[in-house]
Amino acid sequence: MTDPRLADLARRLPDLRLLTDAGDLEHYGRDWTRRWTPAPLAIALPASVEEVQGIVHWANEQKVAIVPSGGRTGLSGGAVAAHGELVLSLERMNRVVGFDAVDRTLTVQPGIVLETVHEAARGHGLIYPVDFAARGSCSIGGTIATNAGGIRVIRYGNTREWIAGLKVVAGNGELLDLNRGLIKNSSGYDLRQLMIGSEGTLGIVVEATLRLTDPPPASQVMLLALPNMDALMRVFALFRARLSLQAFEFFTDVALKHVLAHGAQRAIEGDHPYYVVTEFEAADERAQEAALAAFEQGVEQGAISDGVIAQSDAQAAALWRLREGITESLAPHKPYKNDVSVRIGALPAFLHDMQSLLGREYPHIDVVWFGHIGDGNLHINVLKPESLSDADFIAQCEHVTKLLADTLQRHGGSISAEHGIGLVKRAYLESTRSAAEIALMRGVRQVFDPNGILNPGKLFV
């Protein structure tokens, strides 16, 4: 270990797993995107808080930036170290703390994958609802340092709904116990929900008290096929209305077929522009009556051309596999990501817009979008085409992204729904925040953080 600061670190942490082999480094120290060749000092992997707090003090000391690192699929370069951090992997601390039945909490260390936390909830008979494809590898950590949604917004809310406390290791090293699992707590701001979405900028989560609920009653899933952009809304509106909606999911035909390409298989016959995976509860044959005259009614009035609805556990994952496996079968096109969101009343008229602009701006590259239409939030896909380098391709997606953000501001939407500004997004803040919010925000950044050690780079410019 030839860095005397790494040598410094060591003394003062013996216990402290360091790594600084070149496959460790090009391993951790790049996200999802790709984009930036990965050049962290070395990755940290501390086992406890106590050395979360010595490794941030040992950096304040040394000057040397951090970057808060869980499971790396994040989309917007949030932990991406590219020029010579430190990341911090929490990876080992991964343990399931506590349970309280009475308040229905898990306290989990940040590490901690959660398709784990379903698992251990399950255990207790509840559920932790935040879901999402990424389920397998993602952390809480991460999904806490960016808010994540998911899948099943539309009935239980983004992951700052299910957060009842928080540990977190602030840019001074100073350990924060915030809300302590308070259902109410009226005692000045809330710096728990600071924390939540603040993408590792203003502290490290060490521990996270999760809320639990019940189970579901039973639900169906059916798989619709759309003739058009304007049915989306329709039926969207026709089915809540009627049915008592968990999930509520739109893709279009170019992304089924990568679905399809990718060994999903195909559930409706016959080519359709656009199509829902829609999920909602059928506890009882009222429920499931209702269903049925929801989609006859959607066929009447021309918004649904076909469907089809699950009729055991296996076919309702083989239909949801149509739209989770979406991502991973795009990963091998190298695609350019935007995720963005607009009020639901907004949707149709930004989706016209949205849909011009793409068309204007892509004319010969394909364009693969999908999202959760019952909570605003649109991913948009571009692939890069053999033909562009790489570079070419960026710029030439980054002026589009220019004219998006320029869209989503006259319709009052947001450049990022979930995946967080990292990086990718910074340069469109303002497309989204105020020159008076953005200021704000730098100075509790300064508060948290005084010499700017924590994720630098990411979320201002």
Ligand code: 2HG
Contents of the next structure:
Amino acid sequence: MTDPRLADLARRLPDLRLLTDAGDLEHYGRDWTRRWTPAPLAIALPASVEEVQGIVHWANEQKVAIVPSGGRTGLSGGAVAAHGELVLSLERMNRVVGFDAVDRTLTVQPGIVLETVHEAARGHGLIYPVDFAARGSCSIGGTIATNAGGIRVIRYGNTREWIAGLKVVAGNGELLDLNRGLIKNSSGYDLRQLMIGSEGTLGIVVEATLRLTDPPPASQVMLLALPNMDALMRVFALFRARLSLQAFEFFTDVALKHVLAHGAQRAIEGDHPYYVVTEFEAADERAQEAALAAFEQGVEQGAISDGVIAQSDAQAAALWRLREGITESLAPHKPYKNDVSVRIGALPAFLHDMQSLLGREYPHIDVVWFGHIGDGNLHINVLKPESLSDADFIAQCEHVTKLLADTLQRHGGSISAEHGIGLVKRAYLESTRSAAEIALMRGVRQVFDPNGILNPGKLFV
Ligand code: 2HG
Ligand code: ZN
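I've shown you the form predicted on its own. Could you give me the structure of the form predicted together with the named molecule?
Whole complex next, starting from this chain.
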């Protein structure tokens, strides 16, 4: 360790695994955003709460910034280390700590992968319902830091609903045991909830107690083709009124073009501008008849042009792939990502304004719309044309994002629905949160992390 600060850290925590090879710095210094060049000081891989605390104490004394790091699947730059920070990777703290059958909770370390949590819950005949495409690589700690949403929010809500307790090392080095699995706890500020979605700026989750629930009844998956954008909300209203929805997701023909080119199977012939993948509970014939009735009504109203219903698990997976494969299929095009939300009731007017804004600002650029329309959450990916340099493309997108943020503000929406603010959207925070709110948020950060060592530069400019 040539850096004296690292030598000091190694002296204090002799068993701490520290990496400084160029390949490791590059690997751990970035997340799924590819905009920043990774340049961390080193990577620390603690194996215990004591080591995490030791690192935080050291960082406070040495005034070294820490970037808490999970699966680094984030899309907002929240886990990027580009300015000599210490990356604190929680990947070695990845065990299930315990299951409580009476409370129906699973206690886990933060580095556990979401899919492993799903499997552990299923092993006890229950489910952990937060779910999305990055399930195989994202860590539970990261999902807590961003209050991750995903494809089942419409039925189960965000991560926030499923966290019964958190152990956290705050920025000042204190170990906090928050809420301890209680269902009812009316004893003042809920600091557990404050941690959720704080993007690693208040504390580092070192253990989480997750609520589990019963598996849903058998479900069915349908793919629908729609003739226009107005039909989206009409079909949503029809399906929601008749069915118990597990998911209601949409994408455009441009998104479809990319997933098909990336190996997914076409399920509906012909050209249609919009598609919906919906999953609904269909335990008995009544539910299946209700689905058919909703479908037929949609067709009669001219809101549905075509549709297929999965006849097997394999077919259901193939339909889901059309939606879940989008992010991966767009990655080679260096997309500029927006992750916005408005109230569902505000969606029709917002979609209308967005469509004209994006059509005007990006006349010759592929813009891919998809997302969790049933939650009022849209992902808008703008694809970089070959003719533009990275810098020019981002400058153009930043300009449009400002206009988009103004549009969102008019409709009472948010510049980040589920990905977080990170580095990517920090310049637009004030379009979503008032000056008074941001001042209070900064004050809260100051209390938990007086030296500003946790993820500085993220969330706030
Ligand atoms: C999804 O819903 C993810 O698939 C990723 O939130 C969205 O790539 C994106 O923009
Ligand atoms: Zn999403």
